[in-house]
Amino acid sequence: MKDLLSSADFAGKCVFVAGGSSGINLGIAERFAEQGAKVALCSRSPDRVAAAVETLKGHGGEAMGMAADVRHYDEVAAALKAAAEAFGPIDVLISGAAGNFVAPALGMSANAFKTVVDIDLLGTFNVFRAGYGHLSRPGASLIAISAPQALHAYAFQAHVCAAKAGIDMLVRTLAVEWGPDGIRVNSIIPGPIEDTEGMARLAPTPEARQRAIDGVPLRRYGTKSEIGDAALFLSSPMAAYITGAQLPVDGGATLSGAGRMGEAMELAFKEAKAAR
């Protein structure tokens, strides 16, 4: 065990985070930077990418970023190629770009539904498919950021439920196909996480926030660094025999189904509707 702990060292490793300019994904990138990794990221906004790179450099290591929309394969492929040329083969590849809003199925357009599926599911495929040729083989760790909507049906979340369930099945499929190459593919399912745009949308009021917290057995929101720690674990030798897994990091929230989080989203939708 002592040898495993000492070898969980990311100094000099290349980590690429898609959607890494903010929120949970930037928190993950920071945890790898703190452990000495060379971190590359991509996101749609050049300004946010630049700010995130400066944040990562503040941890004392190397960092770079490119503007790229995960819905467009060529943009993603160019970003991954640039990262590999600068930092070497990619040891950890994380796909975390996501979109969300609260709306009933009859209250969203086909284009709105497609937009979330394209960002989440197509984006994850694009990142992993374009990244394959640049991976360290054997030994690469691929992680998709999923959501509780992959496990339970939530009202007002048809688009996200479909996209995230697709991501988790993609993860399982790639784990089977790429396992013989020594590539591990897993997903992390964050619960309610503090200071994120997602929770600001899903539980925007104090009442909605409290309902969300009441649905977590540990009775608190998680932190971005706790999701980062899970990514460190899944990418370390301590998880060398784990692939095709969905790891909830949620304080136990998914154990009770949609529950209180579903109530929080319903409340958010009703309050937004009343405000219009």
Second form
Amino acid sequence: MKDLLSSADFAGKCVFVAGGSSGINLGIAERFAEQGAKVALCSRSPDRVAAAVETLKGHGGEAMGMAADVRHYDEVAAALKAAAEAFGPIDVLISGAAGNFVAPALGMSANAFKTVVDIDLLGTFNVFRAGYGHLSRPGASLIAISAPQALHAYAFQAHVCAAKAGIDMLVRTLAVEWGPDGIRVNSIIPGPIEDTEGMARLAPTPEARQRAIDGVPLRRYGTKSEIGDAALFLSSPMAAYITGAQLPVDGGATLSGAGRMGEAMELAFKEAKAAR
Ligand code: HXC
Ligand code: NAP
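If the structure you just shared is the form predicted on its own, then what does the corresponding form predicted in complex with hexanoyl-coenzyme A look like?
All chains and molecules follow, beginning with the one already shown.
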């Protein structure tokens, strides 16, 4: 029998990462680039896109990037089309663009709530919907980057909880609809990850950071490459029978509810109020 471990070969595969210009998503893109994949990415800022493409090329392979806002279907569709024309059918499609700020529901305008839902949830629909026609079928792996907010209710995160829970249900729905085409659709739930914009916003002080760490059974923040490894696994033949799954990569953080992470966010909110 063929060894599945040695068949996890991404050389020459086409990977597209929406929101891939920084943080966890760039970390995922880098893991695929290290494995020899051709990586395309998009985000809003042309400068950040250009810098990320240079980073990816530093791994020795091909990379390209386009400025596109995932809230606008036509921009996303154009970026995906350009990637498929340059690199061939998309084997791995990752939707990771997100927005977050710490605010109580009563401190958010309707537009504030909508902004995050549009980036996270509508953006993921746009990426997967516009990507469908460019996927390698059968065999493509689609991954949404979700969050613990999809599983637990956190004060000051009404917008993110609603958006990420929506993403995970969208993932399951698409797994059902597109499974017969040989397309797998999963989500990753990262725990608190080191050196990211997300944790800079949610745990901005040493005290808040410590609360967040106390909430992780493995007692540390995760790394971007650990999320990249999970994306490699989900896109490999070793995960050939996995679809519609939510994979926590979180040191156990989501096992015991919002808990300490919720306390970290409360401190983040106090900090933001004090700064005003
Ligand atoms: C209340 C706020 C606010 C705040 C913005 N708004 N910040 N409301 N409290 N702190 C409101 C604005 O007043 C406005 O409403 C509306 O939100 C849109 O704001 P804009 O600045 O016009 O939006 P935009 O330029 O599109 O920027 C989107 C953004 C921004 C989400 C607000 O922060 C952003 O670009 N973020 C991307 C990077 C990011 O957030 N990364 C972290 C991802 S981490 P009005 O009514 O005034 O028009 C993550 C989860 C981590 O997602 C989980 C860890 C466990
Ligand atoms: P980040 O560095 O801010 O990443 C967000 C990326 O999305 C940026 O590259 C940003 O680039 C892009 N983006 C934002 N809005 C966009 C839009 N409208 N259209 C296109 N691209 C857009 O934050 P991060 O902390 O690494 O988070 C990355 C992902 O992991 C998010 O989905 C987040 O919810 C998830 N997550 C993070 C953590 C954590 O510990 N950090 C934990 C759980 C889940 P531009 O500004 O150029 O658009």
